[in-house]
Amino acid sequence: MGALNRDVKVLVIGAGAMGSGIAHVAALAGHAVYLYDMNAEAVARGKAGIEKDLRFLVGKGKLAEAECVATLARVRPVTALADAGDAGLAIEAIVERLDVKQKLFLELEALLGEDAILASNTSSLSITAMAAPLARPERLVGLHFFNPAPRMKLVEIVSGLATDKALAESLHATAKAWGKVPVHARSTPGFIVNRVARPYYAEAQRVLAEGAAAPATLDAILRDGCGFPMGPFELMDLIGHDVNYAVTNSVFDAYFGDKRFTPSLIQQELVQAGRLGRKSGRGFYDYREGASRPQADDEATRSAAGTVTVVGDLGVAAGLIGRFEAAGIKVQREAGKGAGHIEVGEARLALSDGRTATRRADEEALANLVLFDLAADYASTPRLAVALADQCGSGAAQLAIGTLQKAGLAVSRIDDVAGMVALRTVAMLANEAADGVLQGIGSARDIDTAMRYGTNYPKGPLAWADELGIRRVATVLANLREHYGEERYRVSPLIQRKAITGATFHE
């Protein structure tokens, strides 16, 4: 099957700011749109916000007036579900409830005719548990936009047990010709974005309950180095910590208590004050009015070397080398086994591996060694973490950082915690994401297109892991689970798998 034609009606159940959104999408895109909700109040305030976001367009010169008349036309509110017994298409953006999401469904099975195809916006409930009580369970799919369902461009197309295979490849079919990117997911909670993004919130949060940084300097390392549009922090508190805390709550449980999901004891302590983020005015950020926002803590600037040694190697982070040289410094090199390395005076700079400075420096027979941490293109980032083993001199640590500094990087020097903050938020984003694939919940591609499109992520998570290495994220993974001793960073067994093969996710 192909994509609906657009003379099928669609409706949309719930006005609020998710249904309205997709009104206005499938609207835009030729097709007449029921706008229904229990509270004819709220269709009004639904069609409103719609006139308003294509009033927008307009005056950025984007949409053409008539289109924009045209699709507010096409838009039909309605207060009784019987007046949209000629939908094709009924898409349910209600309450996050699984009994009142089938009540709904056995309604619209009665009501709406044989070949309609019942879809629901859910970002967490099971579609195979929704579609369950219905006499035809295979006409139900999910169809899972993001806010704002307007300008997000991806679209989850949730499979459930019963599901149609050829409904689902239509509704894939259907969104991409409403101008958005689909990818399939496998029913299980969380889908493919809300259960891969959680290490991008757990990891910084364990990180800062080690005390390595505070907040806004957790922050600038993963939006500043890796090119995460916020970082995890300042993310959080937009989302909502009651939120935000209850999609890992539902995912915890629902994987009958995964360790890898635990939610974190500070942010519990956050909601429990009531301090919400930017919707109460306090987070990990403080948003009342006459509040300054802190900065991230870089170094005060240090004095740099003339010469440094490049030894193998460097891998990723090869583009430091044109900055050196480029900053005037000389870049001599020398062949090495092993990860590359850079020797800056008496100091070692090297990415992290996984293991903290200090054990790595031990296990090395190093005394001054300095890790610095993933970014995103090691030949553009503005910024660079960095952390000393216990045993490391402060004169060759100031060196190797003012060395840092010359070529043009800030450096945030955070506390020696296990795999930093950038390698280890990556490694287990790709080892989430990885085992998303084992499990079938989606593919490679669709499980990257869904992180790129859904959270914008600047890479996907496997995309990532090939191009570090997939034998290095093993490595970092392994390091951190004996770090830790804790399951939570077991190793994905399809990450072994091409480590040992030394295969791709992407051929």
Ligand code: NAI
Second form
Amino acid sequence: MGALNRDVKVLVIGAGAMGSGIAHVAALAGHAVYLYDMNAEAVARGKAGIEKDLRFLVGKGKLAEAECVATLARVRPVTALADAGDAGLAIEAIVERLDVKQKLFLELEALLGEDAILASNTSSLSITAMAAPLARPERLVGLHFFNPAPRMKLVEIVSGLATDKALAESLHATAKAWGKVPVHARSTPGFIVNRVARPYYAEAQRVLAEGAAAPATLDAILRDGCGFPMGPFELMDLIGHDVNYAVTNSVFDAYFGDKRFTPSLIQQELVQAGRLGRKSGRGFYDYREGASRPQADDEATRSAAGTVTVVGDLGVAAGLIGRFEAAGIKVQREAGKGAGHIEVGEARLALSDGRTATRRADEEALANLVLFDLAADYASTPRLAVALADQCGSGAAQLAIGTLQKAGLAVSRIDDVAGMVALRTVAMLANEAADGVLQGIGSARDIDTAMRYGTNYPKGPLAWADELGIRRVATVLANLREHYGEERYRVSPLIQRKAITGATFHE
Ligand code: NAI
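Mind pulling up the form predicted together with the named molecule next to the form predicted on its own we just looked at?
Entire complex below, previous chain first.
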């Protein structure tokens, strides 16, 4: 079954933020679209919103005037569902309540033709449960668009227990024909994106709770150092803490209280205080008139070493070598076993392995250990976080920091938390993604695609794990597990298995 023919009429129910965006997408792709809402004003507002968005595209030269007019003409507001009886695809984007959606689908099943496809844009409800009351539950598929639907590329095609495979394939092909990036997902709490993304918020709040650094510094480490489009705190402020906290709680509850998804007390308190983020004027940051935005804490400029010694293979961090050389720092090389490191004067600089610097310094009998965090690309990252072992002398640490600064890096010193910030975040994202693969929620390729297009992550978490080396990821997670003794950091069985042979997730 290929993509739906352009002459199939689409019925969109619910003309709010998502419904009007979905109507926009389907109409632009050439379908006649019926737009219905129980509130007639919402339909008028929805259509006006579509017109505004299309006019914006015309203004930017991205859409021809004639196409804009034709697209708008294809969106037909209806005041009763019965006026849309010849629709071949019905997509609901109404209130997020199972009972209300079930009732709507029963109505649609009675109204529409035998071959009509029923689709739900739900972001959290079970497609299996939603389809259960229907005479033909195989006709219902999840079609999860992201907000704003016209701009966000990802669509999760969600199959419930009864969903017809051919139908899910057809919607996959249809979404592609509409210019989207579709992925298949099995109906499980949070589907792919809302589940795999949880550690992005959770790990940041965890290290904040442990006093690793201020939100502005942690945001900068993940945004500037790791290439995420927004840091976790500014992103939560944008999403709204009520919404983000509710999603975390719903995933946590739906997985029967799995510790992996434990909500944060810090966020709970923000919700309790009514500090919901941008929309209420305060969240992690202050958005009120006249408030100033805190900057990331950078280490003051220190003096640099003239020579460094790279011992062994730095792996993903090898890009630092060229930066030292370009800054006029002489780089000597020495053979070495295991993960490589850099000797700077009396200090040793090394990528974190999930242990605290203090514990690693103790276990390896190192006097002056300075750990650095993960970066998306060490050859070009503008920022790097470091953590000092408690045993580390300040002179040795300052020379290591100054040498990184001379290589063009803004250095953020964080407290000595296990796995630092970016490394533990990426390792936990990969851990969640790996469990998603193991549990058949999506393929490795689809999960990575979903995270790149649904959240704009710079890399898919599994591709990132491949790049880092699956054994290193397994070590980081095992060290976090041991450090905290918490179930939350258990290592995905698939990561454990791949670490034995060093296998990758992608070819
Ligand atoms: P919204 O509140 O902007 O719009 C919902 C619309 O549905 C309203 O205009 C309301 O009048 C109408 N409605 C409610 N019950 C109805 C019924 N029984 N029959 C007909 N119309 C009805 O909500 P939004 O944000 O557009 O969300 C809609 C759905 O999309 C929800 O299931 C939500 O979980 C899902 N979703 C939301 C995303 C978001 O970021 N807002 C992202 C992805 C999915």
